[in-house]
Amino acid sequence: MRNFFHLKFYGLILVAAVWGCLTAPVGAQEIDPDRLLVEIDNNMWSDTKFVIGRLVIDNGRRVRTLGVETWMQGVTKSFSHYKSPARERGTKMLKLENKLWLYTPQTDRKILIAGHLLRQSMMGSDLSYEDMLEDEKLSQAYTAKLEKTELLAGIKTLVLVLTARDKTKTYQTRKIWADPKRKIVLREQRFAKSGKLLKRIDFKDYFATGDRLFPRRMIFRDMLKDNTQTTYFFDEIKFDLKIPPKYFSLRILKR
């Protein structure tokens, strides 16, 4: 009898060890959140970049192209070089540190985008001049934090809370649905400091380039509008190559 009784709790621990494999998030004890956020953004970011691409804006009227040429180094420097249309030809965006910079052809004179300017649409896209400002690597902005497994698009991604590492940061929180697999996000949500869904990115059509994936296409969404979104085409991307001091420095914002 004694034997018995030893078997079926053995039992009871076997059936229980099982169903809480069953039940737990998949990949929530072999995964470090934070460490997977390294890896992602290993596949996006390099010591440089060089993007060819094109902004599609859809304000639920009319759909714009802006061709854009941008050159970047690290998190801190960038600057973009609007090719098209024929009214924002010759357009610059210059990205230094905390520092963004903006010169139109029209007016011949650059303007230090700063205050509430920040908050403005770039462009009349569904991206700020803030998102651009504060472009960077999240392992390096955002600590992170396992929430649950999700099916999107058919894929078995996890999806991570960030929390700003700095209180200034206009995004305090974000949410990420990642694919473990590949080290890459499907989908961003950003938030306010109330909680407030502010922006969604869904990301598109990874291809390979090197030994890393890179998004085809991203698509962003301000979600306080009606029916807009703006795609970001990358149509060609080059990883790790020399670019001259020139490219950041005011000096260039010049005709």
Second form
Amino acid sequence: MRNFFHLKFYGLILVAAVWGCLTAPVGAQEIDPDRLLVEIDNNMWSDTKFVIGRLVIDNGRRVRTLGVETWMQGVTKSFSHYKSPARERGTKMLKLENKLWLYTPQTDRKILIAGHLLRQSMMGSDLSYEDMLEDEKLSQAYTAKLEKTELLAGIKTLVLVLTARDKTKTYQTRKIWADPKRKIVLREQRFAKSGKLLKRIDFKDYFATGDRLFPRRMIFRDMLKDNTQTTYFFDEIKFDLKIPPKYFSLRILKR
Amino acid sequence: MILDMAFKNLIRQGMRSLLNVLVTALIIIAIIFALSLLNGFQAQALRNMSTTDVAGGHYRVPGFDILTPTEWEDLTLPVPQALRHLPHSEKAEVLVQQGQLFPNRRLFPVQLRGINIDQSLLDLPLHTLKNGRMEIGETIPVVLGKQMAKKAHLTVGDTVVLKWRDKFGAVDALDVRVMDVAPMINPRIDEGVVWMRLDHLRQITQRAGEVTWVAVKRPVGPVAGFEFQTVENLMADLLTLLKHDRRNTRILWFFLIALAGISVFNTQILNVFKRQKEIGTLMALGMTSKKIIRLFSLEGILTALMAIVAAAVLGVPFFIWFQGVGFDISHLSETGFPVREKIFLDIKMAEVVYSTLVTVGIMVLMSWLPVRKVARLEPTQALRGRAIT
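Requested next: the structure of the form predicted in complex with its partner chain (the form predicted alone having been shown above).
Starting with the chain above, the whole complex follows.
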């Protein structure tokens, strides 16, 4: 009988310990959230990047697939060239610092996307042009605070609340579900100042490329809309390649 | 004697004269109706613009143009000192921002208009906002125009997400509650516009004390940092449209007059042709060609004068009836014209007199032109009815 009580007692301690391991900010004392953010950025970002991908836009009524090639240099320069479907073929988008130009072969004109236009949906997707401009290193724009740990798709993640360093950032608060072991983000949520959830991004199917881990697809959801989602498939990705300067010049915005 | 003869001739022609008189009378009525209807339309459009939006002009932030929404979002400034002391009956402070509404979880770009709720300069049906609290709770109270509510499928009491950016560029979103769906007599402040209290809009966009424009009852002179937009400037597009409409009405007016002229001209040609023997007899009896021309012309003038009397007899009751029922143009409000439901005639005496005189003048001319050939007639040929073949 006494042995039984001892067994029960140790069993409870064991259960409590396991529970504590799962729910408490595991390793929180060793993990600096800001440091983790830097490591996540280091994994995701490189000096230059080239991506061949597909944007699959599901607006609830029909699904469209856009083929796109993108060249990126740092966080301030990016050039996208849409290859398909026929209707979008030849459309080009150039981001330089905090300006965004759009070129459509139908009009043969380049348009500076500014002001209210920035908040419009990009090519009918769940991303706005503003989201394109916001593509930047999280560690530079936000400070991180550990909120909790959470199991996401069977992976133990740290939920970090990111607060913008300055009040000009579009999203003042973000939340990321980070895998501290692999230094990757599995989910991101973007919030309005009021705390209302606006966007959700799921990072799926990480694969190894060189010494990095990169998601095979990213699923964007505008949480204010119903039944819509945009999936960005990364079919081919190259890091640290040499990109000719002409890709980041306004002169490229022509037929 | 000629007058007596002309009158008797006119009566003797019976139905032909009556038709001439009636056609001319109806044309006079139609011309006055068209001109007065346009006047009524113009007056209502300008009045609606003035009472709901323009007032006596706007003091605007320089560079602001409502038709370029991609550029004006950050064109706001604190209310200038010179306008702060004006009473609420003489100014209306307005802040305009961009927003996105998500009715039924669809994106609907909107213009957020915050207006000082104590103002009484502009006639806007926003009294439900006045009763609300100054602090923003879980929802922001808003008022929509009928057209806007219809397009967004929203009704009173509905709650819907509104997204906007604050002064610094940060995106924010909150639920708004539709407190009222109000009839706006000016579609320009209805479609795509979400009305809210100025203090609320300032608070959510962090633009404390700022405005996009201040509508004033009358100009108060130059104000530093702001530019004054006159009523003519603010209504320039509408005035241009109305100017084109007036030109189109003139074309209609011309056709109607031409129709009346052709009718009289035709009658006179027929008269001269059919009354050759009468003309020959008059000549044989010693009447000069000039007197015969005068006789025929007088018949035309009498037709025109009788048409004026007929126009008055038929037109006045018609106009009185019309002013009671109006003309339904509710379909036009969807095209952006600041008019709603019905318009009424705005009859201007000067226009009536002018139009009538021109019509009579044309009638007289058309009566005289065909009978000139009487002067060339041989009395003997005319007596046998062979002078004109």
